[in-house]
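In the form predicted on its own, a lone chain appears below as structure tokens.
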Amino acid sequence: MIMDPWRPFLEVMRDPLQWARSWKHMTGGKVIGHLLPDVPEEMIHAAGALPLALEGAAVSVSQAQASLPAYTCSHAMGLMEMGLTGQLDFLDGLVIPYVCDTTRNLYHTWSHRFPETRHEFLRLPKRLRHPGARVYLRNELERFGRYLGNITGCFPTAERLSSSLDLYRKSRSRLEEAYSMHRKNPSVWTWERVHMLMASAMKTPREEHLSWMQELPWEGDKDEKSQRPVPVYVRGKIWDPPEITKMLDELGLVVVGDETVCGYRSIASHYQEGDPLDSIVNRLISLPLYPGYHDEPRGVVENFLDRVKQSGARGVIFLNPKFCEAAGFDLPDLQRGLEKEEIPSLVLETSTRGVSLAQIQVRLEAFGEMIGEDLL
């Protein structure tokens, strides 16, 4: 009997928390959860633990609103809900990165609600392009390494980091190939599947994930159904609600570039040779700027437009999380830049809470028809 090569990834994504809990039970290993973005998974791996990326998408909220304001984004609200309902009680540690006011408030609220847990606040620099950012970030990562070592008993030394970086380099290169396959053969390498590959990589041991990917149909023939896809570029944080990935496939919209934290941003940019901690610092600083960071507005717009034009996209879809101020601040400048370049865009305010899937589908369908009219 031939096993479905996509099955291991499906099993992880069907219930990532239960999968990680079972992995811990079977192996006796430690699991350290982390909110997105920009927590260096490589360091958690080098400390001998499983890094588990946590997203608040698709989490039904029943208790978290008693601890956080109702206007908190789903990403943060979902994490608090998972904590309050005991879904994260198997974690050996939790890392919350400082990327916006919401994550800062979330950390302090978490500390108040769960004082007994081993949680840490990763203080990322707000101005990544500042001359002092590299020194600051390296010092912060050294402190982060000590936190990890105190939990696992295994400190991420330079030798262990180098080994982990080799593994993550191979994994990300393979995932970039998968990304390219979506362009070439989107009817087999659907966006739902490619996103599943990238998201599951952040929730499983990379060694296993890399071996699973070897079994995928890399040499498959091109499907005729993929003759006239409509290329789009997506800017957003997470795919919330997750059903949007499947909608894009069904509507013939092919993602040729994205900036989501569990999408291309999670595999973009490679390490440089040299000191492994400096390599991690350089990679983080070279990533497309996340909305929570500060930079000169003109540079933000110009760099964004360059990425869109290089992708060959016919239009841009903004997936703006509901209640996310950081994403909202950049939006007017980015839209004006796109208008000058005559690149159409669509803004969707997304959230698992209170957003109509049917409405999103109708708007995506209309946008796809508009930008792909001459391809029909």
Second form
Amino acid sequence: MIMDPWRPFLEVMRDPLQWARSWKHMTGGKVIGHLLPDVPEEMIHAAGALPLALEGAAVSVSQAQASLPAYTCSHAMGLMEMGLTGQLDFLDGLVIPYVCDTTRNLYHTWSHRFPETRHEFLRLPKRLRHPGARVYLRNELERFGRYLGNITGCFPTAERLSSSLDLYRKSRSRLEEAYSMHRKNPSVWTWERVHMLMASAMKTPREEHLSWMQELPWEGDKDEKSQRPVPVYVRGKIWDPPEITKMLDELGLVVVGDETVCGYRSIASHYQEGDPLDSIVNRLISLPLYPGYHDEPRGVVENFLDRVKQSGARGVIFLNPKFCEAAGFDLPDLQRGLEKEEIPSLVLETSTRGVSLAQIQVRLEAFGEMIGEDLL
Amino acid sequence: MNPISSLRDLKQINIDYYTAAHTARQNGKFIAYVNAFTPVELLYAMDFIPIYPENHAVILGARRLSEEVAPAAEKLGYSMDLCSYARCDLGSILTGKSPTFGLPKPDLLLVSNSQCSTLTKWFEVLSRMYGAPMVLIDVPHSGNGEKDPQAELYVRGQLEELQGILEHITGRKLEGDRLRESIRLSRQASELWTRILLCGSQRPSPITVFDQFIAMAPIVAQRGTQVAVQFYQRLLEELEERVIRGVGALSNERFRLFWDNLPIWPELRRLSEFLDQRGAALVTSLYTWAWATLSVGEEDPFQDWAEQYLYTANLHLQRRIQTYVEYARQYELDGFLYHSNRSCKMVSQDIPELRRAVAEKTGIPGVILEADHNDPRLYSIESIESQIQSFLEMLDSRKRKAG
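Mind sharing the form predicted in complex with the partner chain? What's above is the form predicted on its own.
And the full complex, kicking off with our chain again.
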């Protein structure tokens, strides 16, 4: 019997926490969870642990509102819920990066609720293009390496880091290929699948993930079935609610560029040669900055427009997380910039809590029809 | 209620301040938009007038203009979930409605993210709007306040760079004497403000937090000038005299309460009267204390600023718990009013844990009031009053039981 090559990824994504828990049980390995943006997974890998990206967005909340106000984004609320319901009790460590005021508060609230867990706040500088930030970030990563080593007993030395970087380089190159396969063959390499590949890469041992990817149908011909693919660019943090990925496929919307932290941002940019820690710093600095960072204000808009135009997208979808101040302040100027370029956009204020999937579907459908009109 | 007469001086102080801002260019001065944790002493020494868009928003809110201006920003795409200070300020620019005739255009936007992340984004919008340069003093969050020498170097480096930027804009070199004088005045104002806030620990308290909210404009905007020093000298004298004479801000002080978070500016008068009628005195708060700790030394102000923004301004749950427990003792508090402020996630998201922890450690109860610092559309004042009423009844019952 031929095994479905997509199955291993599906199994991970069906219940990532259970998958990681089982992996730990079977291998005796350490698992370090992290709340995504710009946490260097390579370093966790080099410290001998499984880096497990935690997405709070899809979690249904029943207890967390006793610890966080209702005007907290679903990403943070979901993490707290997972903690309060014991779903993360198998973790050996937890990393919350400094993304915004919410993650900053989340770290302290977590510390207060779960003082016994080994958690760390990754103090990412916000002015990444400033020369001082490069020095600071490198030092912060060294501090982070010590935190990891103290948990696993295996410090991410230069040698171990080089080896991990080599693996991540290969993995990310493969994922980039998958990304481009979505453009060429969207009925096989659907966005739901490609997103699943990227998201699962952040939840499984990279070695295994890479070997699973070798079995995928890379040699398939250009898609003949897809009648009218409409290229879109997506700006947002995470795919929240996750069902959006499937909706895009069903509506013939092909993602030709995105800025999500578990999407293109997780695979973009490769390491330079040289000191491995410097390579990680350089990679982080070279990525398109997400709204939590500061950049020269005009450049924020101009660089975004350049990325959209280079992607060939006919329209932009903003997945704006509800209660996210950073994304909310950028939005109007980005939209005005798009209007000047005559690129239509759609804003979906997203959140797992209280959002109507049917309404999102209708709006996406209307948007797809509008921007795909002259492709008929 | 016993009004404090020296607070009347504020009207002229504010008129002079905004007039000076609007006539800055005629007088060879420059305008910098700033926020709380920025080196205003350096700005004053370099002929900049620091302007706080947040204060402008406060004026709009206190004059109950929020509902007229904020919708203009929302129409442009700024969600109602975003900070209402920002929405009011941007809406005021768009509509032209402002009791201060707006704010003069900035020569520089200077922001520090040790206060919150929102201001960085708000200032980015203003920078694009005015085509003015923007400088972010990026202050890495120092975890639980432990020493972080690398962060000190990073922040100090940015502050030293700022001096060069100011010199470039003005075409003038920083004069050491002027900086030292500005720092001396700032420290004096800060010390006076601290003594004013400590007056709240007296029984009866000669000043309420509502008075402090009104009185804080000069320590925020004019720290580093003679104006602030003179105003706080007069205010302190009056309060000390009240203490000697046993005159309280309320005629009948029955409950001593703490106000957490920012004020609900549109309801300042209403809530003040509501609490006054029930003998509930707000004797201290988190917000007004922030400006009592901002003085720096003359020897190495750049290092002092860096450490201040990294450590002193580092607000987090554990520190708040410790501080509130200390305030409970120092101010002999009966209860805590926690303003869960939709527009300030930075100071609000840990309130559920904060209330629980403070109650456990002190035995003093607290009530969470869901509101917003500037947008009346996002809360119901009637429901807030009803919550406070129930809370006071509970406190009353506790007092009776305690004999």
